[in-house]
Each structure stands twice: as C-alpha cells, then as structure tokens.
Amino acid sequence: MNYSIKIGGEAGQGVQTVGETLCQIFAASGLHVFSHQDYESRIRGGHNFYQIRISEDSVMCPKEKVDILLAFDYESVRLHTPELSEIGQILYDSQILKTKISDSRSIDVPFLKIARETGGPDIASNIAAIGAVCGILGVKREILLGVVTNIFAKKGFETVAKNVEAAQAGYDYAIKACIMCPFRLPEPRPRKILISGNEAIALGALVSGLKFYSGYPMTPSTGILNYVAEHSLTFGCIVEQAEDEIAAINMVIGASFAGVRSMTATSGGGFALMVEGLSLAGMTETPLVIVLAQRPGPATGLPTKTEAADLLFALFAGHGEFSRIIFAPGTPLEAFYLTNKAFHLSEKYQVPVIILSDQYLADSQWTFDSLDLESLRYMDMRLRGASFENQKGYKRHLFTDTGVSPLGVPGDARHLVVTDSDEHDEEGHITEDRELRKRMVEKRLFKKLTLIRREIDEPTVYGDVGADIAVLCWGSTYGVVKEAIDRILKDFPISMVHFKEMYPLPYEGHWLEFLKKKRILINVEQNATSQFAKLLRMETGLAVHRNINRFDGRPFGVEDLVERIYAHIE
C-alpha cells in the first residue's frame, strides 16, 4: 500500500487546512505519512496544491503519480489529471467547478449541496470532501470522525455535530459512488508523531530551554515563531515580534548576553539584515541561534518556493573571522535533535549556530513512532547566583587553553560583566593593542573552532558501502536521495552519504577517507551553483565527479532524480 493524495485549488479554498487534516487522520490510523505543499505568495487566488502521501512502511518524499486527486477549482483538474496513476480517481463538486468533468475516472461528489443540508457554512464543504477522501480509501470512519471532532471541539457541541454530520456524509456518498475504487488500507495501528520541519526546530528549542524568541514573521520560517508563540506559556518563554530582523536579532543577543536561551529564525532576506548582529554575537562571544528557512532568492525571488542556495552566504555571513557552526538537517527528526545540539553547542563555546532549514522541510509533515527525550542534552553553563558570587575575580573574555572564557550572568552577583563590539581586553574594555589583538582572534577563531571541529558527527552512510559510486547530499534532500537509491540498489551497487553538520566539517577520518576511494561522487544539491561540493573542496581538497541540480523552486522528484543519478553511471 503506497498511495498519494493531491488536494489542488485557489488560495482561500482551505487546501492547507483539508491536507493538514487527512494528515492527522493518517497519523491517527497508524499509517506513514509525508506530505508537501506548493503554494503561490498571495492571499487569494492562483493555483495551490498540497501532496501527501501514505503507506505502511517509511516515506520520506512525495511521488510523482497521484492516486487520489481531490480537486477545488477546474485549474487542478487541467494541471493534475496527467498526473493520475493507473488507479487514480478524481474528486470534484461539478456545483463548485461550475462544470462536469467528462473524464471517466472521476467522481462528482455533492461538497456544497452536503455543507448546505447538513446545516454548516458553505466552507463545511471541505470537511464532506475530507469525508469523501476517506471513505474511497477505506479509513475507519471512527478515526475520521475522531479526528474531526477534536479538530472542532473548541467550537461548542452545535459546530462540532454538524462538521461530523458532514464529514459522514461525504464519507457515505463517495463509498457509493466509488464501487470499483480499489484502494485499502491495513487496519488501523498505534497513532504515529505527525510533526512539520518548523514545528520540530520551534519544539527543539523549546525542550531545550529557550526563554526568550524573537522574530518577524517571513516565509517560510513563520511557523517556528507560530508555534513558539501558541506554546510559549507551558514552556515559560517570552515571545516578542519584532519590527524588523535588525531589531529581532539585536533583542536576542541581548537576552542571551542578560542570561537566557535565546533564538531567532526567518529566511534569505530577514538573514540579510541579520548579518551586523550576527558578527556582533561573534565579537563578543555571545550565544545565539539562528535558523535560516532557505528560499530561492536574489531578493524577494520566490517567496513561497523552496531552494537550499544560502549555504555559502551562511558561511561566509558577517564581517570580520569568528567561529560559527551550521547545521542542516534532512528531515524533522534530525531539525528536532539538531536544534537541541545547537543550544549545546552554541552555549558551550559561545558562538553563533545557524540552522538551515528550506521551505519543503520547513513546511512538509513526517510521522515518526516516537522521540527519545532521554537523548536531549541541557547543561547551563553559565556562571549563576553563588557560584557566580564566590568567584575571586571575573573576567568575560578571560584567556583560557580552550578559548571558552568563563559566561556570568549580569546582576547575578556583585561581579560586573563586560563586552564590547570594538576589540577589547580581558575584561570586555575597549583595546587597540597589538598583542591583544591577536590573541583575541587567535580565541575566538582557532582556538575554539579546533575544539567544536570534535563534536561534529561523520555524514550518514547509506546503501552499498562497498560501491565504487556514492551519491552526496545535504540537508532536505535527504528523503529523496534515499528513496532514489533504494530504487537504483535493485540494479546497481551505489550508496549515499549524507551531511547535516556542515559548518566545521568533522576531522578528517573514516567518512573522507571512505569518500577517496569512490570512482564517481555524484552530488546533489537543490541549488544551481553546487555550494556544497564547493565547501568540501575548500575544506579538504577532495573534488565530486558529478553535479546534479535542481534550482526551479520545485523539490527533487525521486522518479526524476533515479534517472538523472543513472544518466552519470551508465
């Protein structure tokens, strides 16, 4: 069983809200879900899809062919029908579309007539053709009307009887109207985790002890403020939207510097302004985490699109040298325990972490069967209360072996904390020293960026490692590349390694050595300048084979990917 929905139509349709909600009913059923969406950047109008796709076993990327298109507006009809599998059925209302689709394999399913009798809003269409999804796969109508209910219980019983009053019906009609339909699903399982890339950094964060967030809201990184926001009071954290990314950034630093964990988020443009804050967390040794929610730029490009190009620019970000680490996971997993270890990492040596997130992770859903909670790391390490006060003398940027001077927090004892954005001495008082210059430097670059080269993992290896071809991706491409190479390894021998710890790469050892010894290194990247490939050879002289690219907005497709990966091995 290995199904995928595809619900298309004008923005203000409700296609988020109906794909979000069979999602919650698939999680519920117990089965794997992976969902997408493509959405244009206005509030109304224009043509939107949200994907999702479902099975027993692990998905990780959306397929090209749809089983089940459920369509709002004639435009998804046109565009998607193409796209229907050898078993693909089309849902539409003919009194929504103003038209009756003549095609064979559609079904015309009474959305608005249902809304209408059942005594809801015209917008209760939507839940008769959540309804009518479910009953032509064969959802335990229990589960679909659990799901419903839950999702409308804040609305009082009245609101909530007429939405599963709906849902019911638009499940019944399509189970009539659909004999031949020959979907399954297996019986119902214990309910999966269904979780989005945002909403798996934001809850990182926030079992990490994030106290302070601030952010102006920018596509695609929103959600993170969204669900800090809804959340903040069961974790006791501060949420203040700022008026730009400028003053975002700065209120950050200064909560991090007054003692709190603190983070910020937003995408391509927001960073831009971003970048003078970024080197002043830098000079003055402040932690800070950053995540970057990439989208395809120059400029305001696409907003609502999704690409991995500000790889480089994250790297190279701020004026002057100081240490920084990037991470960039593949999947919401790894964004849940990668932002854990950025608050580690970024409080043990006081620097800035940026995480790169992209648009398709950033908006896509995952089912997982759990997360270990047990594996999360906190540790304060910043000098408090009597610890603080018992201290013979303070310095803030005292020189040490490790270049890690000691964190006190202001006000927590009668010690007085300084820093300064100019270059400045121990103490955190302003310098133009030669010597002290350079030692400072000599701190905060090497010193420390020896020490966090060490916590890096290795890249995931994945497929046959004894292959002589491996395919190298980082970041969101994790899911595809993994799908594509488990096609490929049916016929051919290959493997895949994957990065999310970009920034410093980990010390040389097994994984570069393992990576010399291939014939071909074909790399991935959903840019069109290759910045990964360009940062491993900076960064160890090793030179990939081949490039494939994807820089059209769109994600990697796993069909395609499989033959553009054959088109280098053969």
Given for the second form:
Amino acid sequence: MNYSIKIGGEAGQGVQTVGETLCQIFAASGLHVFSHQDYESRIRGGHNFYQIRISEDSVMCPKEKVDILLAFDYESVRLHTPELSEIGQILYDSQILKTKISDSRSIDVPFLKIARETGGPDIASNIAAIGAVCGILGVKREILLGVVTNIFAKKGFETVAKNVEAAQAGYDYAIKACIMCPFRLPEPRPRKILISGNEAIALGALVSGLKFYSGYPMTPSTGILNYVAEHSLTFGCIVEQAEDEIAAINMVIGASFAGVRSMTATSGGGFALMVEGLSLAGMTETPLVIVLAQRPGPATGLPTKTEAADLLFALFAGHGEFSRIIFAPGTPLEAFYLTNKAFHLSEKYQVPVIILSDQYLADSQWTFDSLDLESLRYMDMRLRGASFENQKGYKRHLFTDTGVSPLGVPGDARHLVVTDSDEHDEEGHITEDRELRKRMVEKRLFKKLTLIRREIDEPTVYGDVGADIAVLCWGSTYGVVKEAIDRILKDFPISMVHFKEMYPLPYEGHWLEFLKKKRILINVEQNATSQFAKLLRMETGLAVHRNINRFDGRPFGVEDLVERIYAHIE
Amino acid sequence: MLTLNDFKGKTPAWCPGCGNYAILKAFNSAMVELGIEPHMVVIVSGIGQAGKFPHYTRCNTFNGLHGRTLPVATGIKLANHSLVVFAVAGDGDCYGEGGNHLIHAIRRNPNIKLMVHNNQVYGLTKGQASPTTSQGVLTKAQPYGTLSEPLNPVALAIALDASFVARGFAGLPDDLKELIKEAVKHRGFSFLDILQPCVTFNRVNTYSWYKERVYKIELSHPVHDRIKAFEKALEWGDRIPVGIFYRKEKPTLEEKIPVLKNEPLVRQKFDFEMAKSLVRKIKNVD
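Please supply the corresponding structure for the form predicted in complex with its partner chain (the preceding block corresponds to the form predicted alone).
Now the complete complex, all chains and molecules, led by this one.
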C-alpha cells in the first residue's frame, strides 16, 4: 500500500488546512505519512498544492504519480491530471469549479452543497472534501470523526456537530459514487507521531530549555516563531517579535548573556542582517542558536520555494575568525535531536550554532513511530547563585586549558561579568596587547574547535556498504536519496552517505577512509554549485567525481533522481 | 557603605576636557547616592567614545556593536529584570546606526535607562557629521557643509510618547547626577539626551556656547503635559532647556509579559522532566 494524494487550489481556499488535517487522520490511522507543499508568494489566488504520501512503511519523500487528486480549482485539474497513476481518481465539486469534468476518472462530489445543507459556512465544504477523500480510501469512520471533533472542539458543540455532519456526508457520498475505487487501507494501527521540520526544531528547542526567542517573520522560518509563541506560556519562554533581524539577534545575545538559553530563526536575507551579530556572539563567546531556513536566493529569490544554497554562507558568515557549529538535519526527527545537541554544544563551548533547514524540511510533515526523549540532554553549564559567588577572582574570559571560560550569570554574585566586542583581556576589558590578542584567538578558535570536533557524529551510511559507488548528500535530501538508493539497490550495488553535522566535520576516521575507497562518488545537492563538495574538499582534500544538482526551486523527485544517478553509473 | 571607590574603573582614554568625564562622575555619584551596588547594574554600550564608558566605571558590562545597544539591553532586561540596566550610546550610535532600535525600544517601554552622550559629532572616526550636527557645519566628509537638518532627539522621544524624556548637560554635573537618579527611579524606559561638548572636533557647540544658552526647565513646567513638553522640546537656539521634559506612567514591557509575572526569567528553573512530559503530551508519544 503506497498512495499519494494531491490537493490543489488557489491560495485562500484552505489547501494547506485540508492537507494538514488529512495528515493527522492518516497518522491517527497508524499510517506513515510524508507531505510537502508548493505554494506561491501571495495571499489569495495563484496555484498551490499540498501533496501527501501514505504507506505502511516509512516514507520520506514525494512520489511523482498521483492516486487521488482533490481539485479546488480547474487549474489543478489541468496541471495535475497528467500525473494521475493507473488507479488515479480526481475528486472535485462541479459547483466550486463551475464546470463538469468529462474525464471518466473523475468523481463530482457536491462539497459546497453538503456544507450548506449541514448548516455550516461555505468553507465547511473543505471538511466535506476531507470526508470524501477518507471515504474512497476507506479510512475508519471513527478516526475521521475523531480528528474533526478535536480540531473544532475549542469552538463549541454546535460547530463540532456541523462539521462532523459535513465530514460524514462527504464520506458517504464518495463511497457510493466510487464503487469501483481500488483503494484499500490496512487495519488501523497505533497512531504515529506527525511532525514538520519547523515544529521539530521549535519543540526541540523548548525541550532543551529555550527561555528566550526573538525573531522577525520570514518564510519559511516563520513556523518556528509561531510554534514557540503558541507554547511559550506552557514552557515559560519569552517570545519577542523584533523590529528587524539585527535587533532579533542582538536581543537574543543580550538574553543569553544575562543567563537564559536563547534562539532566533530566519531565512537567507534575514541571516544576512544577522551576520554582524553572529560575529559579536563569536567575539563575546555568547551561546546562541540560529536557525537558517534556507530558500532560493540571491536577495529575495523565490520566497516560498526550496533550495539549500546557504551552506557556505553559514560557514563563512561573520567578519574575523571564530568557532561555530553547523548542523543540517535530514528529517524532522533529526531536526528535533540536533536542536537539542545545538543547545548543549552552544552552551558547553559558548559558541554560536547554526541549524540549516530549508522550505522542503520546514513545511513538510513526516510520521515517526517514536520520539526518544531519553536520549535528550540538558545540563546547565552556567555559573549561578552560590557556585558563582564562591568562585575566587572570577574572570569572564579566563584562559583555561580547554579554551572554555566560566560563564557567570550577572547579578548572581558580587563578581562582575564583563565582555566586549573589542578584543579584550581575561576580565573582558578592551585591550590592544599583542600577546593577549594572540591567546584570545587561539582560545576562541583552535582550542574550542578541536574539542568540538570530538563531539561531532560521523555521517550516516546506508545501502550496500561494500559497493564501489557511493552517493553523498546532506540535509533535507536524506529521504529522497534514501528511497532512490533503495530502488537502485534492486539491480545495482550502491550506498549512500548522508551528512547532518556539517561543520566542523567529524575527525577524519572511518568515514573518510570509506569514501576514499569508492570508485565513483556521486554528490547530490539542492543547489547550483555543489557547496558541500567544496566544503569536503577544503576540509579533507577529497574530491567527488560527479555532481547532481537541482536549483529550480523544487525538491528532487525519486523517479528523476534515480534516472540521474543511473546516468552516472552506467 | 558604598563609596565612589566601588565604581572606580580603568583610567579613561578620553581627551582632556572631554564632556564624558562629567557624565562618568555624575553616573558614579548617582549610583552611590541611590545605594545601587555594581554587581546589580549592567551597562550595555555600543561603539564610539561613549561606548567605552562602562570600562571606566565598575559594573557588569556588555560592550557590543555600533548602534545595537538597545536590543542587547532589552534582551538582558527581559532575561533578568531584577538588574538595573543602562544603555549608553553616542549620538551617532543611537540616532544614526541605531535609530530604528530607538523607536522600537520606546514603543516597548522596558525599564531601561538610556544615556546618549550627544556631542553633535563623530569623535572616534575623527570629526564627521552626526545626526545632530547643525546644518551647514563643514567637516572633511561634508566639504559643502552638512546638508541634512539635525535630528531633535527630545522631540522625537516625546512624539513617540516615551515614558521619561530628559536632557542633561555635562557642564552642569550636579544637575546631571540628579537627572540620572530620576531616570533610575522612573519605572519604564528613561531617555536621557546629554549635551557633551567635544573639545577636539566640535568647534561650534563648545562649553561656552552652551553656557550662554542652556537654562534649567522651570519648576512650573507641567511634565505630564505632552503638548507643553513638545513645545519645550522645540526650543533650540538662543535658549536650550535642560531637565525633565516629559514623564508618563505606563506599564513596562516586563510587566506586560505573562511569563514574568512571578519572578525574573533567569530565576525560573527549567524542569527537564516536566518539559519531556509536555512534549509527550503535545506529540502523543506514549
């Protein structure tokens, strides 16, 4: 069982809401779900779609063929009918589309009429549509109604009743209209955890002790701001919307200096403004987590599309030389754990950590069987209260063997916490002394980076490890490359190596030897210039043999990727 | 007992005769008289001669970037509102590079004390025009004279309905000390523009130029009247008023944040196990 559902329509028609609700229903049915969206940079109109893939097995990328097309406008029919699979069906309402579709694979369900008859507003036609999709798929009725009830529970009994009725009517109508539909779902299983990349990062931050968040809204990072804000009271976290990204990062640095775990999130243009502050965090050794949700650039680029072309920007951002850590999770689950690791390392080494995400990861929803909360870490590494007061001769930037100085919380002791964006002495006061300058650079850069490298995990290796061909990838291409490898493995020995901890790279041990032995290294990147290949060569001297790039703002599809990998191995 | 010695910092590297010395002395005396201990104060500063201020006194210090004083100070205040947070900036720092942040800091009204060392010139970069330089003033960077009109920071602050607006003068150090004390006592954002002659680069606005013009705002001035305050703020020329222009009671940013109802953020213990169980609940994890 492996179906895909595409919901198409104009912005403002509720495409995203319908998609998210269906994802919840499938997750509640115990199915594996992967969803991604394609939307335009406008509030109303245009063409948007939300695509969901469901399976009994884990899924992490879209497939190109569509089994159910739910069309809210004629444009969706026109654009996506060619994508229909052999068993594909189009669900639509001729009243909403203002036309009847002659294609024999289409089912006309009166969503709008149902909404009006059940006494709901016209938008309740979306609920009827959700019901219809569930009907032809054979989703258990009580699961559909349970999710619909939950969604409207806050709005009172009457709203719940109307929407439940609309969902049922859509469900029943579709079953009758589609007697020949071949779709079958397995018996319900324990519910799965459904989570998007943005949610995973926000939740990962909150469970790591995030107390202060400041940001400026920017697609596709805004979901993080919204999610943290939504849960801020529950977790005891302050969320402040800043006047610009410069203010956001400086507020976060201030809050972190004053003793709380802090984070900001943005996208390319916003990160460009934050670069000055990033350098400040490096100089003042202030812990800080920055999420850089990439989008295609330069400048404003394609605001709502996907690309991963800020790796080298993140690596070189900031004037001067200082330690930093860069992560690029491949799935929401990795995003959750890596955010926790980001907070841990940021505070342990007093360095900025940048988490690279992209629109594809940020807005996609995945399902997982479990979330291993026991593997999370939380250690308060700041000097507070009595343990701070009892320090003798406290100096904020004290030279130590590790390069890590005591991070005192100002006001908790009679000691003073002093830091400076100018070069400073151990106490934190301005200096131009040659020897001090040299030692401070060594402390901030070499000593810390050496220790940090020991904390970095090796890349994930998958597939036929003995094969003489390996595909390299990083960040959110994990899922699609993995599925491509699975398909190729049926006829051809191949392996993949996925990097999620990008900088510093792990110690050149096993993984580098593994790569060096391969006859062909094929590097897959969602950008034009193979930035990771450059980083790898710069850090290790290892050159890849082939590059596969996609930079049209759309994610790789499995079928397309398989073909392109084959082109390099045959 | 606190003494001035408790606030003794590094030896200043300011020019002899610089107006900053008077501000430093007024600040230290105000702290001693208010009985505020150095470790309960954080001074945030930017870049410029004013930016070096915290090194010459003795408090917790974050000497950050040019223009970014107020966002850092806001972050500190929100993280720990039990600290007395000062933001110290120059006119270029606060009204030029940091202009946007000033507007929004006033809108937020955190309980931060802002002192702007206003010498109407860029001193550290050797004499270019600042946002408060008079029109027509010649500099190396403005060879045809400064073309833009000078900013009126006091009028700007009143227009934004800042909760405390005052102007001090380095030539009246005792009055300046009292103004700093009033600014600290005020609950909310305190804006203090300090006229501070630059003896090296500003040949126009000298001590004697100011002494001829500066006068103290009359006791009868209605500080709660915004229109009257605005009128007073427009006086600049033959007569320059110093003192408190405007004062308004309103809730501070910290008071409006529900998370801060009981205690400062930094004192709120993070319960890791509790957070994990919340995640379990939110994400339906068994």
